[in-house]
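Next up: a single chain in structure tokens, the form predicted on its own.
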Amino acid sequence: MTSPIIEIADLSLSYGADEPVLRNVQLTLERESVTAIIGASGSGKSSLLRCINRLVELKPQVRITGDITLDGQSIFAPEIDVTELRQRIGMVFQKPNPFPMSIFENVAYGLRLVGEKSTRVIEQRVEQSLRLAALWDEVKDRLDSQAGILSGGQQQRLVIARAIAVEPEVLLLDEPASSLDPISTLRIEELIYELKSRYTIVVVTHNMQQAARVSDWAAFMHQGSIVEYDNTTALFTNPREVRTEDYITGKFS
């Protein structure tokens, strides 16, 4: 059995003197699988994602204890280049955020940022990424058009294409379909399923049906802690913890 790609140990997070947002989180993420993180608003789900690629450190007065390892190395080690880390651990947010530039340049942006100079390589990677994001056929004749002309669902797939263009090992998706219509949501779910053969994916979602459909593993968070973590089928059909069962059955939200 392969070792987990990410291991989170005793991770706690707070801002200044405020109450901790995360409390002693323990979690392992298996390679080339989808892990869903579920829980009520304010339970720490998005904060946990932002710790995994160190985006949380952009906020003032952040205090982090514990550790997160990627392929056995601490992401907080002094020698870690944070820009390179965020290339290895890509992130897509709840609201599509394409840059105010062309469809092509949106996807090429990260490649240029990491120093890719070859026009041929960039063109190949842009096409490959758009194909992987199930968007190529819809935009191949208007790559020079502004990304803002795309629908919300298309913009979200464009942002996913942008994230995978730099070939990350891990893809973090923070409520990627929450602002989309049902058809666009289905496409995002299908995309998650297809991409897991290439990437380790972590998806935060309030939608438990969605978590059940797309994930191999599921973690339930409550008040900044992981209450239960198991394979998705077991967690949804036979939870060990009463709090997990209460959340899944709608006794609290």
Second form
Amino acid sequence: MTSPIIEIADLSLSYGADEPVLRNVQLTLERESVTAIIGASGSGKSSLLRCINRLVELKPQVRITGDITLDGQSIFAPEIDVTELRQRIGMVFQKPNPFPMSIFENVAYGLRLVGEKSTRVIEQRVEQSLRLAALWDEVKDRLDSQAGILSGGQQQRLVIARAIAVEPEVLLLDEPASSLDPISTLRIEELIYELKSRYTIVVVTHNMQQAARVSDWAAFMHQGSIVEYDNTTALFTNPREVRTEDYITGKFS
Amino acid sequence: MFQSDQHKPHISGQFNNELGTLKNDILAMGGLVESQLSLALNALLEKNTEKALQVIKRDNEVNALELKIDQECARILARRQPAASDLRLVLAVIKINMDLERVGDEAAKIARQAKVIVENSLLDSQFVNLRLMGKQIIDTLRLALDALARSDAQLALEIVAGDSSIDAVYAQAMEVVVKTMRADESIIPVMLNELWALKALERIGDHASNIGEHVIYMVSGHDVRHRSSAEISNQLESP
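The block above covers the form predicted on its own; next, return the form predicted in complex with the partner chain.
After this comes the whole thing, all chains and molecules, with the earlier chain placed first.
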């Protein structure tokens, strides 16, 4: 690994007095590459993702120890503005969640939020983001239509366009294709591949074939810990840990 | 590039690239092995040690490319879960790769015999049979690679069907070799070398025929191994 952008060090997470959801997670994320986090439901992968942009803190009684650094700086440092952090680390969820407004306004939303006033800049950035999200050709003639009329796959690409409009450094994708049909899924995967030349992408998925297809690095999580973390080809052809082998080959463990 | 590549690309551009690289590499492997065989035969027929040494040295390249192609195949199977024609392509490449590597081994064997012959000054044979059979085998191997490059099942079938004629040429050549040995014991050492080289050529013919079978499987989905060429013909015609 040559240029880490995010380093997760000894990170543990628990809610109130419950069992910890994350246990001493160590993970270094490579810049401009795709890292997949795989694991069964409840293994902690979504919680880990939500720590990276501090979304997890919205839950009550959350307790975090350890540290996450972005470009060498702790994201938990007191001087960090969480809104600004979430602009640098964008997120896309499982279910496409376009806002009840036009296609154009959906993408422009974040830009207006960060105070962009120039119509020209906003128009440019909306077009550029929709192009990057491979959606422009499908929507360019109906930018004023409500986003709700788009198909599920298109909505998900719209949400990705919205996330990249504010030029984040990192994109967190939480099961970005699990509610989509196979062809829309392949489109999203291709989009992920295209976007990694500009962004660092972390994708959580319980579809391990998807992880095998899209990622450069893959981490397998089990009961809140990282069991194995390796380049994706190695992890899927010759895992070092028996628990990884059992999971990716679909055996009982 | 394979001719079938004019058809529809995958949604995943990266998957396209990976399959494209695989196809290029297996064709490069074919080209490398073919040139090894030509050079080895020239070494023998021209009694040229330098060429023989070159073949032996380059066998490493063949082996390295074999490993690289195998790794690519494993990677594609593990990460892309190929289906239908993509799956058949990867399976065919795995097998063709193995056959080509063996052709490379046989070429290296011929080169080693050439070296022994020159070093022991066993220079009086003209290798008439070897010359004839060598040309036929190189042509067959080249056709098999053409069939692969063009995804041409019909051409592949012709190669599979032609293997029995190669076997006949081989049997004939053996007869001549035995007759020559009987007539003049002093020539036995040279003739033994010729015999081994003939055997190597015959094996290469078998590998070319195998490649033909793999191409038929890749293109049509029919596994035609262990079948007569008439049966294969029928199978290809039925939908």
